[in-house]
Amino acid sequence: MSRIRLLPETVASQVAAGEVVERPASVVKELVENSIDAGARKIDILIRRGGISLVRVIDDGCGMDRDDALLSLERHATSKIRSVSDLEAIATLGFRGEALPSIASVSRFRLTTREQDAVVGTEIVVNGGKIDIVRDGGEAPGTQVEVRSLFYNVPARRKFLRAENTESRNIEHQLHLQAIGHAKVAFTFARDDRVVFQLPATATLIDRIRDLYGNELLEKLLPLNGVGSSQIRISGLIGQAGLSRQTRAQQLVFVNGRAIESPLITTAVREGYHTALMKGQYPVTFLFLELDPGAVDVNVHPAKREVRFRDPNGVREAIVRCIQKALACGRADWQEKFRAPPAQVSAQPLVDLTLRPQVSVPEVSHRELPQCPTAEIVGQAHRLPVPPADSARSDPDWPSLAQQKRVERAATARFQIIGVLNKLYVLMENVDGLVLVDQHAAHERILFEELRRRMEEQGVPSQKLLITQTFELPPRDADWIEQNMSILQKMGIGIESFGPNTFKIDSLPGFLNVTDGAQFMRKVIDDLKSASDRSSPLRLGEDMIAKSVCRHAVKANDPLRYLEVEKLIQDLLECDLPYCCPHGRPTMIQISNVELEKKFGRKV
C-alpha cells in the first residue's frame, strides 16, 4: 500500500499560507504592497482586534476585470512576471501570486474591484479558500480587500498569535515601512474606527518623515546624497554621530523600494559609523538603495525580507562610503556654527563670570607615560600648548585674558570660549545658543585620530615573541588568510604559512596584549571579514589606541588654562569626527537658544 499521497488542495493551501501569512501583519504588508503595485496614489488601512477580526485595505489603483479577480484567487497566478527570465530583474513588490489565495484559504475574505473606466465592478468572497459568491459590485474604481476572522480554521495557528495591542504595533510598524518607502503615496490609517494617522502624499522623503516622527528627529538627520558606485545610488537620511539608540528599530532599508533585512548592510553601516557610535547602540538610518533589479535576489524568502547582492562587496563599499561622505559634511558644517560667533562683542570689560582655576597648574605635557612601543608617540601626541612665560604663565588668573580673547575672536568670526565649569565641561557660544564640551572626551578624539595617524605613516610597531607561536585553523579561514597576509604584516602582525592550514606567529603589535596567539588570529579574522576594503590597516588595534589615549587625555579637575582649552577646541575642530570619542560618548552638547528660552518661560 503506498504510503505517499497528494495532499488535498486545501490542506495544500494552508500549509502554503503559513510560509505568507505569519500574522496579521502580514497581511497588511502583501494588500499593500499588491495596492502600490496597481498604482494607487492613497491607501486606506482599517483593523479590529490586531487585524484578527477585520483587515480593510482600499486603494484606487488601476483595478482587475471579473476574469482577472478570480485568477488572482488562483495559486501561483500574478500579472507581474511572465517567464523565467522576468525572475532575474524584479521590479514589483509582488511577483510570486501567491498573497490573495493565501491569505484566502485561512480567513473569510472579500474582494471588491472596478477598473477605472468600468460601469460596474466584481464582489468575489471566499470562505476558507473556497469561493461562494461571484456578482457585480458597485464600489469606486480601484480595489477593496476584506480579510475576517483570520485563521478561524486554522486554530493551531491561531493560538499563536500574540495580543491585540501586540498586533496593531507590528501592523502600524509595518505601515511606517511603506509609508517611508513611498512618500508620493497617501496613507491612513484607523484602528477600531479611530484614526491613529492621516499621511498626505509628498514630493520629498523629508517630508514624509517629519509627518512621522516631528521635526525634533529631522533636525538631527544628515542626508545622503550621493552616487555610491556606478551600478548603486544610494540616498536618503542617517542621524548624526552620537544619535543612536539600544535597539534597530529605526535602521531601517529599502532596496528598490522594499523594505528589507539584511546583515550585510547592517555591518556597512556600523562600519561607516565606527568610532561615532557608542558599543551597543545603533545608529537612525533612512538608507535608500536603488540598483539594476538584476543585480539583486529578492525570491530568497515567501515573505521577500531578505535579498542577496550579486555584487555584496561593492554595494558594502559603497554605503560606507556615503555614509563616511555624510559624517564629513556634517563635520564641516559643525566647523562652520562653532566658529561663528551670535554677535558683536563690545570692547567694554566685562563680568567676570568664568571660573577661576587654581594657581598651581599641574603640567600636563610632564605626566609620566607607560612604557610601552607607542609611547613616545603618544607623549608627543597628548601635549596641549604651554602659555608662553609673559603671558598666561605669569598670570595664571585667565579670565581677564579670555575677556581680551573674546573680542579678538568676534572681530574675526571665531568661535568663543565662556569659562570652564567643574573643572571638566568647557563653556563655549555659538550663533544657536550655549555649547558645552566635555575636556576629557575631547583630548581623547584628538589624542586617537594623531596616534593613528602617525602610526599609520611611520607603520606599526611591532614585537618578537619570545616563543614563536602556531596554529591551525579551518579551510575557509586559511585560504582568508593566505589571501591578506600583506594587510596583515601592515598591521605588525608577523605571520606566514607552515603547512596545510598551518600558520606561525612570530611577531605582533606592540601596543596589544596578547596572552593566545590562536584566539586573537580568529578575532583579526572576524573583525577584518566586517571591516570595509578601504578601512585602516590599523583597524584591529583601535580598541587599544583607545585605552591607551583615555589614560593619556586630561581628566576631570585638570585645570586649564585659556589658551590651552582654546587650543583643546582647536584641535577638536579639526578633527575627522569631532563630535564623539573613540568609545562614542559625545564630546559636545547643544543647547538651542529656543531651548534657553522655554527654561526661562521666554517661549512656550
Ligand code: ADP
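Residue numbers count along the first chain shown, from 1. Note that this is a predicted model, so its numbers are computed, not measured. By rigid core we mean the largest C-alpha set that fits within 1.5 Å across both forms. Compared with the form predicted together with ligand ADP:
For E564, a C-alpha deviation of 2 angstroms or more is recorded between the two forms after rigid-core alignment. After superposition on the rigid core, displacement of the C-alpha of L466 between the two forms amounts to 2 Å or more. H76 is not among the residues whose C-alpha shifts by 2 Å or more between the two forms once the rigid core is aligned; its shift stays under 2 Å.
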The other form holds:
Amino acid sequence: MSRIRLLPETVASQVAAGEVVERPASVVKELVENSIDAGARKIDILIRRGGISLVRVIDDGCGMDRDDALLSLERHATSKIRSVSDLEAIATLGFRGEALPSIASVSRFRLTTREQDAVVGTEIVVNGGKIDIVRDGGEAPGTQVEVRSLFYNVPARRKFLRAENTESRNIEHQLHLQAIGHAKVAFTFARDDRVVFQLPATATLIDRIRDLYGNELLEKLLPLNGVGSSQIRISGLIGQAGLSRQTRAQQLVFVNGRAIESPLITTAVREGYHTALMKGQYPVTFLFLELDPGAVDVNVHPAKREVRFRDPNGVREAIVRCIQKALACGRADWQEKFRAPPAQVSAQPLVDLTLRPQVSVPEVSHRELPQCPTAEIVGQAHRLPVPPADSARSDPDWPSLAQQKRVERAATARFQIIGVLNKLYVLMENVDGLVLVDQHAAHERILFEELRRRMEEQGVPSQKLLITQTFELPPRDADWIEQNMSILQKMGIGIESFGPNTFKIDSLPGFLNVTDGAQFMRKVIDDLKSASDRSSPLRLGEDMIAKSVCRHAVKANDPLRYLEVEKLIQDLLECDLPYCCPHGRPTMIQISNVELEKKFGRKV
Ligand code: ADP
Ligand code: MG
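Same protein, different condition: the form predicted on its own was shown, now please give the form predicted together with ligand ADP.
Expanding to the full complex; the earlier chain stays at the top.
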C-alpha cells in the first residue's frame, strides 16, 4: 500500500504558515508590507489583546478587483514576480505569494478591497483556510484586512505565544521598523482602542525620527553621509559615541528599504564603534544600505528577515568606514559646543558655588605642566601629578574667579571650568548649559589615544620576561602564528619558532601586567582568529591598551590642581573620540539650559 499522499491544500497552507506567521507581529509585518507594496500613503493598524484577538490593517493603496482578491488567497499567487529571473532584482517587499493564504489558514480572516475607481468593492471571509463568504463590499478604496483569533485552529502554536504585553511590544517594534523605513507613509497605531502613535507622512527620515522618538534622541544622532563605496550607498543616522541601549531594539538596519537582521552588519557596526561603545551595550542605528538588487539575495528566509550579500567583505568594510567617519565628524560639533558662552566670558560675575577655594591668590602664570600625552608606555605611563589629598580646596593654584577667567581668555577660551565636584566630576559651562566631565574616564581616553598613536607609529615597546617560555600549539594555530609573526612582534610580543609547532617567547608588551606568557599567547591567538580582517592585529593592540590605561589614569578622589584640570579638558577635546572612555563609558554629560529651566519650573 502506498504511504505517500498529497496534503490537502488547507493543511499545506497551515504547514507553510508555520514559517511565515510565527506570531502576531509577523501578521502585522506581512500586512503592512502588502499595503506599502500597494502604494498606500496612509496605513492604520489596530490590534487587540496583543494581536491575538485582532489585527486590523487598513490602507488607501491600489486595492484589488474580485478576481485578484480571490487569487491573492491562493498559495504562490503574487503580482510581484513572474519568473525566476525577477528574483534577481526584487523591488517590492513581498514576492513569495505566501502571506495572505498562510494567515488566512490559521485565523478568522476578512478581506475587503476596492480599486480606486471601482464602483463597488469585494468582501471575502475565510475561516481556517476555508472561504465562507464572497460578496460585494462598500468600503472606501484601498484594502482592509482583519485577522481575528490567530492560531485558533492550531493549538500547538497558540501555546507558544507570549503574554499579550510582550506580543504587543513585538508588534510595536515591527511598526517602528516599517515607519522608519517608509517615512513618506502616514501611520496610525492603536492598541486596545488607545492610540499609541499617529505619524504624519513626512519628507525626511529626520522628521520621522523626531515624530516617533522625540527631539531628545535626534539631538544625539549623527548623520551618515552618503557614499560607502561604488557598490554600496550608506545613509541614515547613528547614535553619537556614548549613546547606547541595553537591547538591540533601536538598532535598525535596512537593505534596499527592507528591515533586516544581519549578524554581518551587527558585527560591522560594533567594529565601527569599537571603543565608542560600552561592553554589553548596543548602539542606536538607523542605517540604510542601498545596493544593486543583484548584489543581495533576499530570498533566504521565509519571513524575508535575512539577506545574503554577494560581497560580504565589501559591505562590512564600507559600514565600518562610514561609522568611523561619522563618529569623527561628531567630534567637531562637540568642540564647537565647548566654546564658552561669549556674553559670559566678560566681567559678569558668576555665583561662586564654593567648589572653588575662596582664598584670593596671586595671578596664576600659565606654567608648563607635565604633558599628558607624552606618557611613557609601560608602568611609567603618564600620570597627572597628584597633590596630597584634600589640597584642592586650599590649593593656591585654584585661581579666583576673575583670575580664572583671565586665564581662560588667555588660553583658548573654549570652555569655562566652574569647579570639581566630589574630586571626580569637573563642572564646566558651555553654550548649551552645564557639562560634567568624569576626570578618570577623560584621562583614560587621553592615554588610550596617545598609546594607540605610538603603537601605530613605533610599535609597542616590549619588556623582557624573567624566564624565557616555550610552548606547543595545535598545527593550525602554529601555522597561524608563523604567518603573523611580524605583526605579533610589532605588538611587542617577542616570539620565535622553536621546533615544529613549538615557540619560544621572551618578551611581552611592556604596559601589560602578564606573568604567564604561554597562556597569554593562547588568548591572543583566539582573539586574533575571531577578528578576521586586516585591521584586527591593531584592534587587538587597542584592546590591550584599553585594558591597561584604566590602571594608569587618574582615579576618582585624586584632587587635581586647576591648571591640571584645564589641561585635562584641553587634551580631551583634542582626542579623536572625546566623549567616551576606551571602554565606551561617557566621559562627559551635558545638561542643557532647557533641561535646567524645565527642572526649575521656569519652562514647561
Ligand atoms: P506577496 O506579497 O508575496 O505577493 P501575499 O500573499 O502577501 O504575497 O499577497 C498576494 C498578492 O495580493 C500580492 O501580490 C498583491 O497583489 C495582493 N495584495 C495583498 N495585499 C494587498 C493590499 N493591501 N493591497 C493591494 N493588493 C494586495
Ligand atoms: Mg506580501
